[in-house]
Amino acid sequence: MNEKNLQSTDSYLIDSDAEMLRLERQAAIYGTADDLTHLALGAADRVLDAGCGSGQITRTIAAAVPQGRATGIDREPRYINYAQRRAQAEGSHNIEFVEGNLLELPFENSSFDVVWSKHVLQWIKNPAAVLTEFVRVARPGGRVVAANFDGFLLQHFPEDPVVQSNIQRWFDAAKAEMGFDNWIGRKLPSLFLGAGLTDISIHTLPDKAYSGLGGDAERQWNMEVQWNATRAFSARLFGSEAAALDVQRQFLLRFADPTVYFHCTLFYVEGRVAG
């Protein structure tokens, strides 16, 4: 495979010392009972959490499927080595972690009833090819789901026009870079086509963690690591440190503006496989 193709560390911008903390209590915004009602799982499914990260929603899942098994994989080993201490103290017997690339599955044809992924596809350059490996790891009648944010922090109101400028030219700048997706979420179904999956449905509702007015201190805290973890980025991106830290200021006190609505939406998109 073409390297360039490949996952790279680099590519993940909010990768921080704090991240692993960040997505256990961005899980605890969330809650489980959306994720697990589009999962729809048995309870003997053989299920793959694909970017697993710090594996919370991995041991969600196993709990789900008691008699079946979840594996999550995820490409940076202290994410894997997080994900299995966490699951070993919680007596997890039921579940597995993997260190590997989601364009280069470690796994056999038809290995899965379910393959998953939440706010991983935005990564991707390709993430065409990234559907390709899950389809080709799910069953013959499976399902692959996925979860992803479309319109992230861009909408506003009532809208400041200076942060909304930054903000759409830290993305543009994300995007032309590493190929980052901010719109990922309304293409889903288009990709799930593309790549021959089936009986595609289709839910959308407001994204807990970033949509809402301000004021919520979990939701604070959750953007505030976000920005610190991306700070070498936008110093690069606004000329200096010191420029970064003012947008992030700027943004930040209106991401915690009471008065202030932020918006964005979650696509929950499911495909069943051929066959």
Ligand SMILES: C[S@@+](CC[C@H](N)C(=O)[O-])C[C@H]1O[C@@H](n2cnc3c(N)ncnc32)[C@H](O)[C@@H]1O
Contents of the next structure:
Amino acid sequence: MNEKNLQSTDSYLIDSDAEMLRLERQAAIYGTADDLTHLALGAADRVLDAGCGSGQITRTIAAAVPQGRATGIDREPRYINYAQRRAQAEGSHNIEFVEGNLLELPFENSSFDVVWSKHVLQWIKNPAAVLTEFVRVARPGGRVVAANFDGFLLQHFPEDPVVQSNIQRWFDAAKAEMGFDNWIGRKLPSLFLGAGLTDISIHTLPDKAYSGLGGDAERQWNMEVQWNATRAFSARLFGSEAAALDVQRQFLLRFADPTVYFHCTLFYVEGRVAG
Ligand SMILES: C[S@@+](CC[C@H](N)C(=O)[O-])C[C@H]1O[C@@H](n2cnc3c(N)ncnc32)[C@H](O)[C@@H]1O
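Show the same protein again, this time as the form predicted together with the named molecule rather than the form predicted alone.
Now the complete complex, all chains and molecules, led by this one.
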């Protein structure tokens, strides 16, 4: 099938019933230390977690701001419902979850001390518009902090040329169809400057969920869930369900190989709101 004929969608392509559990388990792979270091929160901060998914990181933030408040927003009602139930079960007192679109945040200007967003901007066709919203809802002197990958699944060694070319084809199609940006990390500094943010700081780390030699069961499961959730897209791209399964199987074998290193960079970028 011609890649141009792929059906257009504006949805979160890896959405599935397994997604909330996947996000919880992915957050456990990362651990909380790197996010909290880069968030550098004060105990009374009001923090927005933009595109909060299952709310795992929102709960971590709430615990770090005992005199403040953590607000998670996501446009998927199922995730918001799950996030609310998990937070309630854990007895968090300073947390709330709101359903909404990052392009039109349902908050007054200057509502937050810190706006945080992890692994979301790659899904947004116009990330500059979302950053403008982040700046609007952060108070003057407040901060915007984003964590995003750069080169997700695109680098491995020793390289299998078939796996490499399938992955490249998949991301080219995802970019053409829905604007998915696999190189969003390196673009954050420029996007932050374009949104008027100042005092930009940039840190990069190997992305723990997507870098390493094969053989880690959690990382493997995380990849498998994402391939399963995106099967319909892969089937349209590669021509059939069977062809998509074959591409998936070859990739997962490579990703599981303890002699093969996959690399992905995680960017943490912070900027200050003028004023
Ligand atoms: C990869 S998940 C990341 C979730 C969470 N930040 C984390 O790191 O675990 C991306 C999330 O962004 C949400 N999302 C994507 N586009 C959105 C939009 N325009 N408005 C609100 N949420 C959005 C999706 O529903 C999904 O929950």
